[in-house]
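In the block that follows, a single chain appears as structure tokens, in the form predicted on its own.
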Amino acid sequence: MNNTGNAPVQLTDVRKVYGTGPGAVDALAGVTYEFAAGTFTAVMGPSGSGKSTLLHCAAGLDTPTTGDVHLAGRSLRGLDETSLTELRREHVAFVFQSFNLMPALTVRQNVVLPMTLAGKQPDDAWVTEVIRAVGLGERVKHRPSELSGGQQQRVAIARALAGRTAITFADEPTGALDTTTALEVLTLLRDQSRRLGQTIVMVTHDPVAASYADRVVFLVDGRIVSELRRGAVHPTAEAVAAELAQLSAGRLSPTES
């Protein structure tokens, strides 16, 4: 089924049910948003408001119990695993704060094995200025087990960016970073939404880091009931973390999304 719609990922009445009878959760509970062509969207809420369920059904890694998801153009629904993986492999790149890199492997090669294994031809100039920006220039053949934790997930966050993929889905991208390195890391996805027209979905906990968003959204109780984008109330850290604040005090009540 294509999707009639434009925006690179969309979910339709999405809910997400854990467990059965008096004990269910509803982690997400009906979300209804589209997250449009170069865009870069940071996603926020108090603890266990659903952040994390809604970026793993959008990116088709969980299944909705209800609703419909559309990626790239593909509604998810029914798809069998081989179908969502070569739809991944085509369109979606990840940064999780699981490293997922492989320790036989130099920096270099973990960040073109997603190209390598879609059997594409790496851009070697862009791949080497992905490097460079997340400050690994100097050790493109290191491996794994010669890097920090931090110095990782610039790996990680490298192989995302490099094959210029439509969708990219980060969870706490920078939270290994130290601060200088985050402020690069997070000015390069957002140049990248800008200039290649990527969409990018970020989930954060860091007002600063949502600040480098074109919009924020808020989460609560598995509902979005609030939004700050650029051109209305411009996102900075300090209306981030004031709007957080309030949310995480229990002062606005939820709405439908």
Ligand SMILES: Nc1ncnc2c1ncn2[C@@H]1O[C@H](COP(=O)(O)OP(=O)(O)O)[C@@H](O)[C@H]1O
Second form
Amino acid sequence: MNNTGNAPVQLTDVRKVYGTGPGAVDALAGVTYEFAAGTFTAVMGPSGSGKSTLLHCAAGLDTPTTGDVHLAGRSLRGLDETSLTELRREHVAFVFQSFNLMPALTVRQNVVLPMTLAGKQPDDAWVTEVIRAVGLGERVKHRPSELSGGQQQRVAIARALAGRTAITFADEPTGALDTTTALEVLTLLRDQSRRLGQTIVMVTHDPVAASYADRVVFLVDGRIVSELRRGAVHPTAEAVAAELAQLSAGRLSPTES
Ligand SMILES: Nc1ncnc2c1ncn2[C@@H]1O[C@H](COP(=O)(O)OP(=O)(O)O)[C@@H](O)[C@H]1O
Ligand SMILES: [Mg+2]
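Other form of same protein, the form predicted together with the ligand, not the form predicted on its own:
Shown next: the complete complex, the earlier chain at its head.
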């Protein structure tokens, strides 16, 4: 598969090896993929298949052993740390499993922090809207320690939405949330890609979460082995679950089955 060169996030034969010698692990074993502008893509696969590594390499938080990543039109190869930080601040937002909130700051201060760091003026009305949309309108002055895990994750999601960056990376963003809140958050992410043309890459193990995406890519042993892609219709949770079941079955060696 060749990349067209226009997508906001492109991986070209990305390999990532952790460790050396006999203990070395090929976390990514040659991934070439384009995350097209305005698409919401879910990345799925068994535990240890390289999902987080893919996300970290794509976001410039980790460096591939070989291969190249283009982020917002720039090759990350050889980019120094300062330029990389600036590139990320300008174009990228993150939602991680660990929320990475600043304990001393309030909800609102946490939400606007990336913009403050990037020297941008927050759009106050929009910030208020996203905080309300994630259900924290009553808690803008609370600090993270005064919030539940689900509420803290919603702060992290509001923070990612508030800056209206071109690209959002999310690693299991709904993992810590109850079903209702999870569906609200997924709807927000989907709206963000639909309405603002944001490119979203979300790692999840949940077929229902993946069904909110436009595309679902499946990783096994550090390789993309299949993809579900629908035009106007989102991949259904059933189709995603069926694909996962097939991949899991395919992974069993004859001695295991
Ligand atoms: N920092 C690291 N050091 C060594 N091995 C790692 C490191 N991070 C991930 N790995 C290994 O790389 C593989 C892929 O990990 P990861 O990307 O976290 O998978 P996933 O997110 O799909 O569970 C796993 O075998 C994991 O143990
Ligand atoms: Mg992971």
